[in-house]
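A lone chain, given as structure tokens: the form predicted alone.
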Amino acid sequence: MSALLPAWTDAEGAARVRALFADALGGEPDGVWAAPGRVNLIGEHTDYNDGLCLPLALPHRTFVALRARPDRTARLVSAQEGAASGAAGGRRAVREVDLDGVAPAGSAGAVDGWPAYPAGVAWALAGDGHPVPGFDVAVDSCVPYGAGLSSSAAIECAVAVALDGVGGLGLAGPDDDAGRARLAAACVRAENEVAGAPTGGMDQAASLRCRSGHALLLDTSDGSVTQIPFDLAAAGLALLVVDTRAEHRLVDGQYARRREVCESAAAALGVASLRVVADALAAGTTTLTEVLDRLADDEQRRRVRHVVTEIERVRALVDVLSAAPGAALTGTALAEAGALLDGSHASLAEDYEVSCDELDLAVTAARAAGAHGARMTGGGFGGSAIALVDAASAAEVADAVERAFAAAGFARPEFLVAEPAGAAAPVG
């Protein structure tokens, strides 16, 4: 049987971490805060685009211990790094940053890997006005790296709460949206300006901002976000991650070439954003035929296509989980979300072209061995997939995914299940 892979306790995260900080920085941190992943049950490659997206937060998360220092330098080091050259007893290499220093990828005072994350946040909270400190920090995860699963939001967002903490900023209070609102903003820009990597506001957001038993229903055009129920174990169903394993990067042009493309056609169509577009088709004042036609590019086209039929799988995904939540979502409530995940990845492969033969493998074993319905999840390019399946056959789906995977060749496929838990906060 196929193994699920585990999330660790707060209390498993927060020791591994104290032990990892004791160990290459010394001494004792002045806290350990927590950060989850997230998958994103529908609304792919919306969250740039003014749309609508569906995600969750996992239970697995980042865990950072973190000390605030009297000087402006910050001195970071991860587990999931390799142990530095020669290091005495296998220690973990400590990488050191002038915050004043930071800067934009790309310019001088680029900073490196993955230090950018956390050094990314530090200078955008500063920027925001934010009296931050220098810190040591250690981070430790059981967030699949490169599974599309949100690894770097979910450091980003475990060190904004832990700043917040450490520097008395006020932002992370647990009934505080308005302040996590505020911190996700400041993720989002140490992502895309300081690490480079031009991804939306879904991934910062969910982390932030999920509550444990809920989606969060994310309105990328103003911030706002709606908490809908979500109980799929009331339903005996559950939500099996598929990790391909196949390499999953965001920063190598593909991400950034459909965003452009995304802007170009909202220009073309006379619009703000793609949005527009797709409140209009849903309001009834124009059809997809006519926007389509008014796009003389064929790459244009498929993109927007894409765009605004996701955004409308969200709306009626929504609509189903609220006409059928818990317990209820059987028959055809449980059939017709099972169609809205398998037209997005549908969409998802097709037009916008953002699939491979790893994911689409999983989505088509998942759904052979009995899934309700099945999609890749994130960005694309590689990471993961999502399968809706009755909780008792999880893992025969997950041995007939792995039976695919092995039968074509592929690397092995590790396997999770999504629990919608809580946001970003302090766990010791």
The other form holds:
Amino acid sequence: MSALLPAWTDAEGAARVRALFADALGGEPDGVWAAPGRVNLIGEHTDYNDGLCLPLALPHRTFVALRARPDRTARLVSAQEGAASGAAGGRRAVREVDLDGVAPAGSAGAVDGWPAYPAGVAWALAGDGHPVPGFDVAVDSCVPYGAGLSSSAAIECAVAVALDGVGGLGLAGPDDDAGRARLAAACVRAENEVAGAPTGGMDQAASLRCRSGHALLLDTSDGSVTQIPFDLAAAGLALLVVDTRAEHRLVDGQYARRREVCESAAAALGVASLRVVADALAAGTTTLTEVLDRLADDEQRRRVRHVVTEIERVRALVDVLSAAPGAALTGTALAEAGALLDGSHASLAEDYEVSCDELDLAVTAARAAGAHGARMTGGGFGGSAIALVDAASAAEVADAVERAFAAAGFARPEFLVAEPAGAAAPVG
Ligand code: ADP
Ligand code: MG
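Same protein, different state: after the form predicted alone, show the form predicted together with ligand ADP.
Shown next: the complete complex, the earlier chain at its head.
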């Protein structure tokens, strides 16, 4: 039977980072904070097109124990990095960064490796006029790495709420969505400029702005959010996440290429972004054929078709979930929701060409085992797929996917169940 990756409770996560802190950095932290990874229900490769997406926060979180320092140094240790020395589990490597010397990725003074994420958050907050102190930080996480579930946003956002706490910024109140949006923007700059990863804003918005029991409708054209009730348990459903363990092959260059093609297509159509086209389609002032006929090459046409139909699918899924909330997500509504997930996968695989054999197999095997709908999620070229399944059959579907992977000679996938969880916050 396939094991589902468990999420740590507050107590487990806090105990782990406190122990690591005491061992590697000494003494007690000022506090413990945690931020979730995320999974995107629908709306893929739309965030850099001013589009819509619908992520939810995972119950799986990254925990940080952090203590302010009187100087401008950051000392950092992670249970996931810098293997412990000595056979009997010695100390993990502590990294040190001068916060006044943090510079953008690729320039002299760029921060090497994982400390770029936390140091980048301090740098971005300072750049926003929020001077934050130096700090000692210990990190531990049950968010899988590089699985398209945004462990990078989880570490950024955990550090952001911790620095908000020790620096008295007052931006991370549980109901302060505007403050949280500012923290999210700082985390995006940390990832883009200091870690050098060109991502859109979905991951950090999800980690900082989601609510338990809800999916987050994010409009990336203006950063506004709407909480969409998403109570799968009430409908006897579960969202199974399949981490394919497939490497993100070629992902950097391909991602940049997709962005470029979208931008050049928008320019050719004379609009600021492909969102404008999606809105014109929704308003009925143009048709998809009319739009595609105005584009010179086939690559542009297929990329545009994905982006605008994907934005349409986000709207359609929000409509289905709103009309059939909670236990009402059965019958036709459930079939419609499943078909939208399937449609998203087909569009990403065929028009946007960001799927891979492992993702396609996860999706087809899950469907064959009874999933109501399934799709790749995240940037693609590896990472994770999701399947909307009956809660009672989640383990069965996972087993079927695992068997299909073994038969194809793929690495063994991992599984977790995504229940819409809450945003980054202090712990205990
Ligand atoms: P994803 O966000 O899909 O998990 P990314 O490649 O965007 O994958 O981010 C993974 C990177 O984020 C890691 O290689 C590491 O540099 C950093 N990171 C994430 N979680 C941690 C952690 N717990 N400790 C240290 N670094 C982390
Ligand atoms: Mg990431």
